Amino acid sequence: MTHSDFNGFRLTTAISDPISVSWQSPSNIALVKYWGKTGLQLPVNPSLSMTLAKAYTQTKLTAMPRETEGGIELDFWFEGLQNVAFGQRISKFLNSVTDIFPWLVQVNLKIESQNTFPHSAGIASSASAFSALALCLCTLDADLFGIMLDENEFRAKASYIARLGSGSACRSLFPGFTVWGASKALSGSSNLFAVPVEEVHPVFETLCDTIILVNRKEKPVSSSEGHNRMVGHPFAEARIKQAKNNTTELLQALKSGDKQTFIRIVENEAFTLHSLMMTSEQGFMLMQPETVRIITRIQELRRETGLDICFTLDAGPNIHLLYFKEQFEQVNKLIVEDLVENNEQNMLIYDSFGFGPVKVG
């Protein structure tokens, strides 16, 4: 499957009435991290993520009649307000896929989007936003031209499109655990789109993810810039090898129900991600003192209580505490009474293993 495989159709006649489609698509948290890219939004190493349940973006895409053909004409609304900055990013993305969807320059577009989670909350909003938009584009394309794809083909196409907007977005198209990037450990895996992990022990379908907010300010270094700083990184080759091995091991742990291997790899990956940031040529640190205090305490509590808890981090200071549903009451007591006792943000977001996008209109 290549970019040319998706080249689409032009409208032979102008549409006479507005046509709309709506999807809600979740964010995801990477367990094996995607850090560093090449070419057209291609990963330098495989990544493995868990799709979330409650943190999602709902997007409505409307195509309206237009008299003349030209560039992208977009009216973008986020949570009831026009958002020029993100609208410009969306317009740039839409311009990049006009060879796949030529009709985009023949209609006026309106996008209305909203999130179930707050901005800068340690949840990848670009993953949910671009996956929802990709689903809307693929659905509208199918409706306009009668394109018949089975479910697997449709999700693969939407994942491919989502990747062009945000790399991590391609992993949000599927329920549960997803791999993006070619891996010998998973048949069908690809750098072009993500694929679902089919063999998962039932215990991992009970995973919970409580996000502990440490800081909600904008990051001083964006994820895009962080990816760029992997070019020429002194540890890049070793990191790629590590990610491949961790992907293989984690896939086996998910299949067998091996909680201890899961915990070891997930925390190793979180530490590695932030180590790569700190050791790049222009090193930077996104963890904060409160981040370090909480993750140190998580590891202490695991030893003290025997609970199956672990943490991961995205490219920021906020913490994803992972645990299993059967231990929810014990873990939540520790969160409230111990982990966030001195946390100034005093904000928690409760999420869990999710079942993928849903068409809502």
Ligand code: DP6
Contents of the next structure:
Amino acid sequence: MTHSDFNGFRLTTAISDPISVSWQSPSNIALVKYWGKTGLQLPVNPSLSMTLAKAYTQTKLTAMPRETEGGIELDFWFEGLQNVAFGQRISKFLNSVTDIFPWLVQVNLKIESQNTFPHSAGIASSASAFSALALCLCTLDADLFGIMLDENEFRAKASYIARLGSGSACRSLFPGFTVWGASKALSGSSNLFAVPVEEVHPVFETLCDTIILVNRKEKPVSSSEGHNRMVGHPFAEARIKQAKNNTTELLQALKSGDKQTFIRIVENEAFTLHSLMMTSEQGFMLMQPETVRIITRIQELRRETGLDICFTLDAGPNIHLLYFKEQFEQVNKLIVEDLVENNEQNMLIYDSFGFGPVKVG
Ligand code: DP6
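Structure of the form predicted together with the ligand, please, following the form predicted alone?
Below, the chain from earlier opens the complete complex, with every other chain and molecule after it.
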């Protein structure tokens, strides 16, 4: 499959009335990390994530009549306000998909978007935002031209488009666990779009993710810049091999219900991601003293209590604490009474295994 396989149609007659579509789409948390890219937003290694339930973006896309053709004409609103910075990123993305959706330059566009979670809170807002927008684009395209795709083709196309906006977004199109990047361990997996993991032991559908916020300041190095620092990284080759092996092992653990392997790989991936940042040529560190204190304590508590808890980190200082629903009461007591030490600054966000995007209009 190539990019041009997705090339779409121009309008032969201008639309006479506004036409809208709305989707809500969740964020996801990577368990095997995408870190490093090449070509047109292609990952250097496979990644595996869990789609979240409560952290999502709701996006309404409206196409309106337009008299003359030209570049993208976008009016972007985020949470009731015009947002210039994010609007520019979205315009750039829309310009990059005009071969797939040639009609984008024949209409005026309005995007209204809101999130269920706070900004800079350790939840990938680009994943939910670009997956919601990709779904809106594919639905509007299908409505305008009467395109009939089956559910799998539709999701694969939306995942492909979401990837062009933000790599991790392509994994948000599916319920539960998702792999993006070719892996020998999962047939049908691809660098171009993500695919759902079908064989999952029911215990992993009870996974909870409590995000412990230690800092909400803007990150000193963005993920996009972080990906760049993998170019020529001295450990790149070993990292790619490790990610492939971790994907294979984690898929097996998800299938068999092996919690201990899950815990080992998830923490190995979090530590690796942050080690790669520190050991890149222009090294940087996104963990904060409070991050180190809490992850150290999570490992101690696991040893002391025998509870099945582990952590992961994204490209930031905030901690995702993963555990199983049947241990919610005990784990929550530890979170509140021990891990955050009743420190008001450590805001908590409770999320869990989610069931994927929903069309809401
Ligand atoms: C550490 O998807 O935010 O969260 O493709 O440049 O938008 P862009 O990067 P992004 O990178 C995510 C990096 C990560 C790991 C992951 O989600 O797999």
